[in-house]
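There is one chain below, alone, in structure tokens, taken in the form predicted on its own.
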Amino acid sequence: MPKKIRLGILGGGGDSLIGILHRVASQINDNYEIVGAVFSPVYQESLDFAKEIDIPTNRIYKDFDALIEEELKLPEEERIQVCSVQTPNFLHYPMAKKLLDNGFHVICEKPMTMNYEEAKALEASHQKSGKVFALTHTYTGYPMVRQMREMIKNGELGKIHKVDARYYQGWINPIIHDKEKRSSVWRLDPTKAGISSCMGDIGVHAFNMVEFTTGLRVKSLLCDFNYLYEDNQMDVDGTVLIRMDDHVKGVIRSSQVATGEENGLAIAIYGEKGAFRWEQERPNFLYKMSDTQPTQIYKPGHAYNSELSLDGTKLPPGHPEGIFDSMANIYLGAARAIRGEHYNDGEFPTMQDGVRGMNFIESTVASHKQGNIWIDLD
């Protein structure tokens, strides 16, 4: 067994949901060891959190710059190899760029940057660095999403005709509808979240799912946003019409004011031979539909699944796997890339996915602001 990869953490402290998701995921396949971190902008809080989760405090740094400076003083065989960036959006680009420029691999939360210009600049730094960059579009790690991708690649649906993807949430409703709260939360602050809230936070997951599963690229889009309140600059609901390769058309729907919804990411892909439907809240069921045959249900762990799907399955059939396992599969793929091992190109989203995501987000904003017109993606 190779030595564990030395992992650094940026953000994700306290009661952060995304923090525990990343930490558990990094441990599931025994590939990583957390050796250094800046969990919080407040140094004492970082120290306290490290003690709480039983991590040595000798490499808990006062800030990000100190982490870079001190780690580079260590022998290469001791220093952090890869850093996981789990901070609010506005810190993703400066942190990821400095990490790449100083020879560290990067695992980064989405959206990758605040805007498309930053995404292209980060892409240039990545190409120059020669390091691994993994973007945590977590849902691509689900075995049945990977199964869908491989079956579509093998022609199971024939020519694709239409795609329908959505991501509906309702948990943020109390914040959006409270004037004081919506003016203070970072997700609705364009200086910290970027130019989009709803589409930038969750709609981009649906966009990524469309391109990941179909292997097609969105060529152009037309977007209509809803803001609800005059004092809120950020979209909280949106619908996007998309045109893809080979005359394929579809829709991406995203909402943070879908009352009663939890994490309603779902995708349906319709082709000449059949269709697939998958829902994140029921991730172990992939439905294959047909006009002439009964609906088939694919489930994880069975021998009929693809190699990529089975590689992401850790338990025998009938034992549910979930979001921690999905994120763990991304960390597993990144570990293989960091070690220079062979890996499937569907094992983790890359820099290119991040650039595409920012191009999508920025184009949706441009489409809405210019009067709901069609915008071409690069």
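C-alpha atoms forming the largest set that superposes within 1.5 Å between two forms make up the rigid core. Positions refer to the first chain, counted from 1. Note that the structure is a prediction, hence the values are computed from the model and not measured. What changes on going to the form predicted in complex with another copy of the chain:
- With the core superposed, residue 352 shows a C-alpha displacement of at least 2 Å between the two forms.
- Core-superposed comparison between the two forms: the C-alpha position of residue 335 differs by no less than 2 Å.
- Core-superposed comparison between the two forms: the Cα of residue 98 travels less than 2 Å.
Rather than the form predicted on its own that you just supplied, could I have the structure of the form predicted in complex with another copy of the chain?
The following holds one chain only.
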């Protein structure tokens, strides 16, 4: 009999976007219960946030070390089983390592560590621990990304010979073109953000997508970065030539100054027998191309999809997965009304909408039955 998994949260308090994303995601399949947390380095903020989202405060801890120490005192069947690490990048490694070393499972935001050396050290801890470690390369969770992987594994593209992946954003433009801003923001300060801005933040997603979908490994690369001003030398743009084996090549393009692009992650994979194209901003549409047949559009939830893809689809074809959010918005409006809070007209459909609907349906039947005549609504 399934029981909810006891989840601890590190970071992600207040308005943190990543906090919302993890919290929502952890609830969607009825699998997790948040039982403990350090939402913020400031204890009082952690407590306040726990109250705000209605989580019992007795296991909100002062800091990460206290969380480990106190949880280990609890009997195993009450103890946090897995921690979700949503703290700033430099804390990923020490927290994940200590969690694994103390027998906790870990769900960790990316980048996993600050550098490759830490990554290999964490890998060693992980292997010793025998615990689950999940890295939230979120995009691999899309049903159609999974579908690509499975179809390629089944040989439906034949031998792959070319890969082209891209992650283009434009959000850093207003910062980079402003001398004041570009010299003060932590993202562009190598002492705070690490060795790379663009490649470390988003290029690595494109890289992960290439290896995840093709099942091939990048053997070597040649890279050129761009920065737009001499006074700041963090990469805000870069192109990477990749070789997967002698005759399988590709390119990974990544930019934070691609004006007007939002989350422009996309991949094209070309093989002997076919090809795929997929874009993150229309995640339900997977294009399978061929030199001789009409292009096919695969969509989620169909019987023709792979088991891995279908496992990630909760609703029938044609519901963009975002429909959960649409419904959630209606629940949100209703919650405000129930609490007697202010809400705007239009936040949720009301009784009047229901009455109108029935009036409409009955009128259509009446019009049709009486020989297609005009019927007035009330």
